[in-house]
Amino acid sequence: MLKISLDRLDDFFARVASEQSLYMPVDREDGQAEFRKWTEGSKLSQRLNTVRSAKDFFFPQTENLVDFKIQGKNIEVLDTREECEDFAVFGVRACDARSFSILDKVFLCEPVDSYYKNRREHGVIISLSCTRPAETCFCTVFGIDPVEPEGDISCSTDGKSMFFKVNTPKGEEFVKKFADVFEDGDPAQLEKMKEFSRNVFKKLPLANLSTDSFGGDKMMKLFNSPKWAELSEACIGCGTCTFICPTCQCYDIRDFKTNDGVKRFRCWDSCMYSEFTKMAHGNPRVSQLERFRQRFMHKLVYFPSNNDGEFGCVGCGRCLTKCPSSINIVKVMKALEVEE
């Protein structure tokens, strides 16, 4: 295991940024944190999590897919993609680091999404362990160890040094590139801190939330539950939950006419919107109840049914803190679990 003393961490960031783009959580003026490109003077945020996840780096909210040049009856298709820059994302928490496993199952299966794949190949994920969880955290419910996060490299701190553990060949290559800034570290120094943190997570209010009532084998019973009507009453269909979720992957594709031709854009969409998946014959889910049920059935039933039991939620707690109606996946799970 390698380490860097915390008083030299800014020097490390500067070194990485001189070789490739580096992004990390920094504090905003409103006190919340967001990922930004490192510039001189940037300070790593001490907040637990960012407003939006690191998903944005690989599946951005909007992107130009292709251009069409039109001259008379002739149409020229222009691939606007350029090779992505090499970049690193530092400070990704365990919940967000796990989200890439879920997104990979969607975008890297056949047919592979080449836009996503290109960014994944160029990006290095450097995760950061959690020591001070929020009451809204419940990542452990989905088998995530917040003290040992996934990623190409996982980091932990004992308050004096930052320890780096290499997990993938991509991470190994990154460490070799900056080998001169590291020194050998004794992992034994971290064990007491990690054990303390795990005990803290065990005492969280949502630590005992159960997934036993969910999964593909419960599909029809859950789908037909009368509880959906009551649960969906508070939902206003704003889509906030989907836009801050690190695992939501729905999108829309639209063409826009310009003076030079046509641009085709991809942008995030939400299953909570009335026009989501609307086709010539109409919308397959015409009521808010149906749209509300779709979101949570996908996370808790459809996705695990198709992916060896892996749920489509990572317990980051963002939807608990941001929903204007205080309706979230935890309330849904508890309500349906009682019914079960």
The other form holds:
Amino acid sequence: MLKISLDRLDDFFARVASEQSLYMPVDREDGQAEFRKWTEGSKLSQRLNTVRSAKDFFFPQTENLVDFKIQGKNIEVLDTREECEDFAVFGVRACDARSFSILDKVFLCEPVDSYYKNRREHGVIISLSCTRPAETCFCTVFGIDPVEPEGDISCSTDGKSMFFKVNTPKGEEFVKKFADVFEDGDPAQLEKMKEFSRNVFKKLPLANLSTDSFGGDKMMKLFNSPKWAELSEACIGCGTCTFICPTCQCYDIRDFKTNDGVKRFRCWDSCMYSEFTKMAHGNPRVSQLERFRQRFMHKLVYFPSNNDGEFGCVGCGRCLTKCPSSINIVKVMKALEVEE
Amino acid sequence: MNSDTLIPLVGVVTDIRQDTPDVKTFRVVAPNGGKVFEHMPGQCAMLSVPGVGEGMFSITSSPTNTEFMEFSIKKCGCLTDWLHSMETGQMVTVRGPYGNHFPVESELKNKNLLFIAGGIGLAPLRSVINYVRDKRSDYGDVQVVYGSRSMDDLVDYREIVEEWTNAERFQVNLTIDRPQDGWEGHVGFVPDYVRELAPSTDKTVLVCGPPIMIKFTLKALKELGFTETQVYTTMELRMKCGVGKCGRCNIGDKYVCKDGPVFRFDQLDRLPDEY
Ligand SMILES: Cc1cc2nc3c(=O)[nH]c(=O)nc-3n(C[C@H](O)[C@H](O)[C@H](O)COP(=O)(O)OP(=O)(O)OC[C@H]3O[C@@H](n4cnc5c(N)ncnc54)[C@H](O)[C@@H]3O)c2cc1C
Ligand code: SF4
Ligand code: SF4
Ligand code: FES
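Just the form predicted on its own so far, so send over the form predicted in complex with its partner chain.
What follows is the whole complex; the chain from before opens it.
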């Protein structure tokens, strides 16, 4: 198996960054981790997860869609799309790595979203297996194996070396390009450690959360549950949970006037906002109850209904730690499950 | 790079018709003539004036029309105000067509058809009605029940009176909410009028209009013995992308922009009541 000894990892980063943009989690001033572009002296964060997820690289918070030149009554459409440059994201955890299979189902189904596809084609995802999970982690509930993450390449360490497992042709191309930095290594020790980690995951407080009460066939029953009123009561509709969530993908399209024309861009939006579905003749989601219900019904019922049972949550735990009102998908699942 | 549905095409507005005090019908053609794209009856398009706004509108012209597309637009906000104040020759952008369509080539074929519309709800139905007129032998008897607040609010009044009433095996029943000078036709709300007319239940029904009108019309139809599998409607929710990706327009697990806007009532029955 390909490996790099840990004391040479920084050289590897430097080498990759000399040829293409490389992003990885680094510690912020406030101690939390954030993906940043590698520069001389960057140190890989030892924290588990970044505040914002890796979706930002493929579905950025704002991006330009198209430009218009306007002269009197005439409009000219300017397609400003450009092939994006190759880049790599290192240190994507198993939950975030899985989020791309969910986002792909949205953006790569017909009609394909060319903006997302462009970045997907040029971005290599190098995931990093987890050894010391947090109490808020529950990726295993959704069938994710945190010690064997998805991604173009998945990395794991045995404490001495970083091992690289290639999963896709794009990953293959990447290791070929940097072939000179890799050594050949025996992963025997690594396999033992993986078994150990798997046992740690089994003992996590949320490991036994059940998904049995959810899925497309339970739509009407769950939608009409009386529990939503109480569950949504504390939600202030701030939208934090949707922005930090690796699988939330709602967006808005807006125009911005420039000196000689108009730029049309898209930006993240949130189903938690009251304006989201507002129309001239009314709003089908009148209160926070309906908006709150939408977010969780989408992840636990609507998405699986349209995608062969796959849930729209990867159990990253971000919404568990960041909601100012301490509500989250786990509380929702537990409350609705009791009802069964 | 491949084309992307979010990048629109341009069209030129060649004709603007004032239909009612707050509805105008806009004719759009490609800069080199002809239609900007093809569509089926019931499908919609995103029409925009960059910098002003973008909105989803039913394509009200029939696909059998090879020269232009038409949109009947009610003045109700930023973009629609702007459209109402512009002059012909203005370019707009269009993208689409979006959504499914009325099953004109399958379930509706050879059927007796009953169209029920209220106000601007005529917009999506006009496309089907004119399609049926142009392929007359493919369909059975046609009855159109159309109502508005007042005489002046009947969209496409001239086309209805001059062309539809004279079409072969077409029956047109108009109504307005309150009596008005110069109106000799029926007065009363659409659902009540439907009950009065008591159409035979061998008809397939297409109903469009404000949500409240649809609700009461469905009730009237059920009383008359129609079943939900016989009745089609279109839904209207806030839209941005038009292709099921921006996450905005769902009713339960269905996206109205992609899986709709046309639904049969038995399909809606299986969905949460959130529209
Ligand atoms: C599938 C579909 C078909 C439609 N067909 C027609 C049609 O044939 N003719 C027609 O006149 N209108 C139609 N509409 C409604 C039309 O899209 C809106 O009226 C229009 O987008 C409002 O734009 P605006 O910029 O003028 O209003 P804004 O200034 O954006 O807003 C004015 C008000 O309209 C609301 N609004 C924004 N988008 C929509 C929307 N999609 N639907 C309803 N209200 C909205 C805003 O929240 C606000 O309350 C259709 C809508 C849908 C979803
Ligand atoms: S659930 Fe929490 S984070 Fe999400 S919108 Fe409500 S208050 Fe904000
Ligand atoms: S819903 Fe919460 S736990 Fe699930 S993927 Fe989104 S942020 Fe993570
Ligand atoms: S308009 Fe974007 S999902 Fe329907």
